[in-house]
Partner chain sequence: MCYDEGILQAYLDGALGEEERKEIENHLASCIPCQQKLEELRKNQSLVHECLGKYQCGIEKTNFDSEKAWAHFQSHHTAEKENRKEGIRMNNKFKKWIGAASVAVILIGSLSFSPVRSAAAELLTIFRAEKVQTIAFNEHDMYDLSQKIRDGVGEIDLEEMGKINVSNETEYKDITREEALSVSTLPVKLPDESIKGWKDDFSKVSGTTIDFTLDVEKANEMLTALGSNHLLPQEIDNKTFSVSIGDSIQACYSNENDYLDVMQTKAPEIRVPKDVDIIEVRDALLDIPILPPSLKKQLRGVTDLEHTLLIPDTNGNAREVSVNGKQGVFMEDNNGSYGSLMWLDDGVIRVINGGKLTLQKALNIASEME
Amino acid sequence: MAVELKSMIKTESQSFEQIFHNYYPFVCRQLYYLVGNQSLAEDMAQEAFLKLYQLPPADFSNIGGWLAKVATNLAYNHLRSEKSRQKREDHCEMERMAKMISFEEVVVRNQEVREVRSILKQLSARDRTCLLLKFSGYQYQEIATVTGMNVNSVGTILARAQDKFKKIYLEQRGGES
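Which coordinates fit this single chain in the form predicted on its own?
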């Protein structure tokens, strides 16, 4: 391939080195304008000239236009991939932030847990056990089996236990609802 390029360039009376020196500053400026980073623009310019060397155009009459087109395509491909990468990173960062619990939330949760435990200690063992089992996902039949109560009285006992819990909670909160 390089042999073909050399023969094509010689017929156009310019060497690859001459083309490189003539067009490199133009290609770099164009790429810098598109990507906004000098070192990235220089890397992309080298890539454009590498493409010229490896896969030269069929017509050398407008080599500057060909290089400009290749450079523009390289820049747009880079910008698209960067935009896609940035979207992925932003999405991951948002997920990570959503999963994080603030220190304030931890303190509030710990305080709530202490309050609930304090109230549960004030209830009878039967009421406390029934509430804990119910809010752990147990069904009435399972609660009756664990506590040794009649399944028909579980609902009534739970309702009364919840009322007692609520009454104590409101008393501790100073009557707030």
Given for the second form:
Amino acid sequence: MAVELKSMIKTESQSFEQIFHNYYPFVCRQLYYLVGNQSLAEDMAQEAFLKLYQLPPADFSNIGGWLAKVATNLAYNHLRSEKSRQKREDHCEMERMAKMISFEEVVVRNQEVREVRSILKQLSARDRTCLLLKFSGYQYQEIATVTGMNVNSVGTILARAQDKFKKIYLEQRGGES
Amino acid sequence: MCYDEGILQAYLDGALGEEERKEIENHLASCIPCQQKLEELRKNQSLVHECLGKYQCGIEKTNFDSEKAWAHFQSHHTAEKENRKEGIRMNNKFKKWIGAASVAVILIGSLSFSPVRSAAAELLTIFRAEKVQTIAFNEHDMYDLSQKIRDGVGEIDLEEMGKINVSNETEYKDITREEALSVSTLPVKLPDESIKGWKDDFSKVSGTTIDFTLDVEKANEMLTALGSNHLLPQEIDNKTFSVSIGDSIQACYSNENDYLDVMQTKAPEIRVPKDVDIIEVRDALLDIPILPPSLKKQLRGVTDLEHTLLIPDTNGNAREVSVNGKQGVFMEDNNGSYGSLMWLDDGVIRVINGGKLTLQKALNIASEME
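Please give the corresponding structure for the form predicted together with its partner chain, as opposed to the form predicted on its own shown earlier.
Below is the entire complex, every chain and molecule, led by the chain shown above.
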């Protein structure tokens, strides 16, 4: 993803509408990847572009990078608040999730993708974001910045998150067979 | 000494410095438990990566409809539309009107005011609005324009082009209805029947004067950088222009379902040194190549430019209307959830904003303010 992002960077001046069309799919994918829900990703993409519209960065040579940063922060903040709300309204949330999953099943036919999504959902916002960012090529320092933790803890968090991921993965597999 | 999983993970990810990496390699060569730990981490990592790869693949295949999203974005965000917060928001709204008007006036060329001889100061020519007219200039145009300015000269910093002096910073104050009606600087008029029984709040924002002393050489450098070869005349060098914005009185009315904001202020004045040919300045500014052609065309098309206050029409919904026999402009947002009527009443700008405010309703309220 990091490579894709760089190749999309354009330095010529573009109208806001052009920028929107050029980067919208990219921003949506980044958000979808991080939050795991398509319609939510589309809503949040609107928010990301609103930020660009209202407070454009001084430097326009890297709009893609700027948008990726905004999207990542939106996603992380959402995941964190989502988790805390889940605790409070566990029941309602489960129901809502169930509806969302069944709707998304139409979109995501791939069993494996669903499986991974379900593992990710069981991880904490921090673990999940760390894993996904790491996989898409973020450096430790960048991961630390997004999640607001010390750069020296990133290795530990990743090691433990990957271990949890594996355990849930094996549990799910075990349950199936 | 053995290493913990965090360090080993960082080692695996190549996130360590050269020295630390070497130390770990030395240690690993002779430590079976650490080798096993590292192997375990590597296995976990490859499982996670395999899974995330599939997950990402599924996402990459998803289509996102940017046309639809753009339509949504436009209808929600690019029209002038904000949630109402008592008082303060109205204050902002008002600043927007005046801000937009003065931007149009200052940037496009101080061209919209009728020259009125000042009896007191022979040295100055005072321009004051007598008419209003809308020009289509939306936020996208502004955005594009600022982009082009950035590409050409970076930010336009007025301070680079001369000296700016702002006397008395604007100040916001809550006042009573009686105080509002007895303000000495302008004749305040308020609605009556339409807001019977509504909650009301009044406030005053004090006026301000901005003096700008131009350094022609620097200003012309900027015009050249923007690609213009029509430069400002030398005789305006070191002359002081000033824009005065008077006190404004704002009234907020609300009941459970509705709100109405009424604001009024004296039309802003631009003072220009007497021997300055404002038309020449205007022409130079109109010739800046980066101004959108549609905007130039509109400006050149205004037959009576010197007597007209230009109001940027940001969403194409503005209509010029007659308000109590005076000239005014009505604007509403695309879905009719917000309306705004502005008119010029003997040198006083009056504005009514409201939720679901239709033209008819606005005109009724305006007639109560006769």
